[in-house]
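A single chain comes next, written as structure tokens; it is the form predicted alone.
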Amino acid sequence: MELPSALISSLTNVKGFNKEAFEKVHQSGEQNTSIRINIHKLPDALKADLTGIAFEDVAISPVPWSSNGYYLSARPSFTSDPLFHGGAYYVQEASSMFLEEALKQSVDLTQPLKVLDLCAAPGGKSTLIQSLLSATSLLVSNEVIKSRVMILAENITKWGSSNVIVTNNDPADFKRLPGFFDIIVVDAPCSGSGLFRKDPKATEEWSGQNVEQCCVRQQKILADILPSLKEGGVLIYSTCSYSTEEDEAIADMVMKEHPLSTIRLSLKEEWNIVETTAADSNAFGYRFYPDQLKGEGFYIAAFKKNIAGDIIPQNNKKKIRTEVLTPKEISVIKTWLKNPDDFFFINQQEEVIAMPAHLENDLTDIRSALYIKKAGVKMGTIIRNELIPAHELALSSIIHHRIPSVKVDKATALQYLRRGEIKIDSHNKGWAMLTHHHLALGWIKILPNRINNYYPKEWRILNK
């Protein structure tokens, strides 16, 4: 791999940069693979034997700055693992898992919080955030690019939580929610130099001009989004770029142009994460170099909002008509939930959605200001007083444990995930969850002479 000479020159005097070691690790061809376990879905028994069940002949070791992150000694076929499709874990780059430390050291995660993950697709940071938040919190997971929202919604669905709203909006749209969020995470679009090892072809697209364009875009994103951060709230900014223009210079801009102060994070020496300070403001930032730790290039910084000076009042919220369910429909829905009184229900385009009751007002505010792609858990459609269950319900953490289920082996699970014909012996009739190692994969309907496979067509495994 030939690294851009302009990039190397620009990093010469950057703290922590070692030209020889940096170039050597990029020439080595080494690749790291890491996952983060879904603590809300993976049974304890399965955690203890993850290598024997999901990753045969693959050793695992912990990511030092993540409570649920693990390195894999080799990259298995995740597509061929039913546990992956069931949301038991997420494949995430190890350096970016440091977001956990940034959040833990900046806010009290036991409190009810409103969190925005602004540039969220495909969902790695959103699922990480969701694993850390209290049950009384709300995560808004946003993606501005319409073509990427579907994969974000899919990964949020697989993670199984109900207190998440997926939106598809421009950062400027969030000005309609002034002072709304306690935490905003901006993993900003960048020039991508930190991921050259994972995508060598990206070196051909890198240029100083692209860095400058990204810098301008990053400044606009932050200016647009900061009015929706409440006083005392926390901003987490990150990139996968080595360029100071996209990292420390942005931290300087944040401190100079907005009412924020820097947050210094504690590091363990053995992590080999490099602490830097921005040239003008001395804002603290944290650099990850692949020649010094087991991870890709990454930068992250945390800030606290001091005053609400840049909040722009908005009084033009749209009123959204919501179709409520009848008492009979609610009684049908409640039989599927383990804690039905903890939710409220709405009927949207003939589909029932369950949302935590304490988030009803928040959902009203967000629906009036933003375009929502997904909210809470889609329960399904009620036809003649019977629920036709949605796939989201099967993968959620809110479903009642008494709902009929059928356990299958790996071969049958993969056939199901391909949306193929499956054969099982079961005394159940009607709707049932198909499970593999106690993890729900989706719905089947058991009929007298066949089994209908209801795995979503758009999610099915295409390879054999």
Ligand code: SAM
Contents of the next structure:
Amino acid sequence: MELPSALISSLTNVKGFNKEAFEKVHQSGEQNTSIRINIHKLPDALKADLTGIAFEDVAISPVPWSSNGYYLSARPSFTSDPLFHGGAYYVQEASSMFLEEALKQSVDLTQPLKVLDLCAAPGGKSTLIQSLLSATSLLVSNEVIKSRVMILAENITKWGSSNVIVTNNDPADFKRLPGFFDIIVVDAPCSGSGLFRKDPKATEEWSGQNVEQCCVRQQKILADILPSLKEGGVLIYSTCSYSTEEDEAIADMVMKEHPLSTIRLSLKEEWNIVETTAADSNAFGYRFYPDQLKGEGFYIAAFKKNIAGDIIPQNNKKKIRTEVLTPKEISVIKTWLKNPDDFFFINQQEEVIAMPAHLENDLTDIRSALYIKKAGVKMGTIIRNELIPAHELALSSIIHHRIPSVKVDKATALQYLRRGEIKIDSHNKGWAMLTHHHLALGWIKILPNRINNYYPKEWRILNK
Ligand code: SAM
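Instead of the form predicted alone shown above, give the structure for the form predicted together with ligand SAM, please.
Time for the whole complex; same chain goes first.
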């Protein structure tokens, strides 16, 4: 791999940069694979045995700065693992998992919090944030690029939580929600030098000019989004770029132009993460170099907002326009849920959505300001007082454990995920969840002479 010489020379005096070791680790061809387990979904027994079940002949070892992150000694075929499709884990680069420490050390995560993940697709940081939040918190997971919102919504659906709203907005749109969020995470679009080992071709596209453009974009994103951070709220900024223009210089800009102060994080020596201070403001930042730890290039910094800044008056809230559900319909829906009284229901365009009851006002606020792609858990459609269950319901962690389910082996699970024809011996009739190692993969309908496969067409595995 030919590293851009302009990048190497720009890093010469950057703290922690070691030219020889950096070049060597890029030439080594070494690749790390890591996953983060979904604690809300995976039964404890399975957590301990994930190696035996999902990853045969692959050793796992913990990512030192993460509670649920693990390195895999080899990259298995995730596509052929039904547990991957069921949302049992997320394949995430290890350095990024440090967001957990940044959040834990900056905020009391046991509180009910409103959190925005601004640049969220495909959903790595969002699924991590969701795992760390209390059940009474809300995560707004936003992606500005329309074509990337689909994969974000899919990954959030697989993660199975009900307290997430996926939006598709430009950062400037969030000005309509002044002082709304307790935490904002900006995992900014960047020049991407930190991921050269994963994508060696990206070295050819790297240029100093692109770094400059990214830096301008990052400044605009932050200026647009900061009014929606509450007084006392926390901003986490991160990139996968080594360039100081996108890292420490942005930290300087945040401190100079906005009412924020730096948060210093404590590090364990054995993590080998490099603490830096920005040139003008001394803002703390944390650099990850692949020659010094098991992870890719990453920069992260945390800030606290001191004063509210200008509060822009909010628009009049639009009432959520919903068709009313009849008491009978509500009672039907409730039979599908573990804790039905914890939810409120919206019937929109013939589809019923369940949202945690305590988030009703927040949903109204967000609806009045943003374009919502997905909120809570889609339960399905009611036809003649019967629920035709939606795929999201099967993958959610709010579904009642007494809903009929059929356990299948790996081969049948994969056949189901390809949307193929499946054969099952079952005494049940009607709707049932297909499960593999206690994890729901989706719906089937058991008819007297056949099984209907309801796995979503657009999600099906295409390879044989
Ligand atoms: N946080 C994601 C994760 O952990 O899976 C990765 C995010 S990626 C580094 C940056 C994201 O910012 C991309 O999804 C990209 O589409 C989005 N983006 C691009 N331009 C943007 C802009 N002007 N404002 C906000 N987001 C932007």
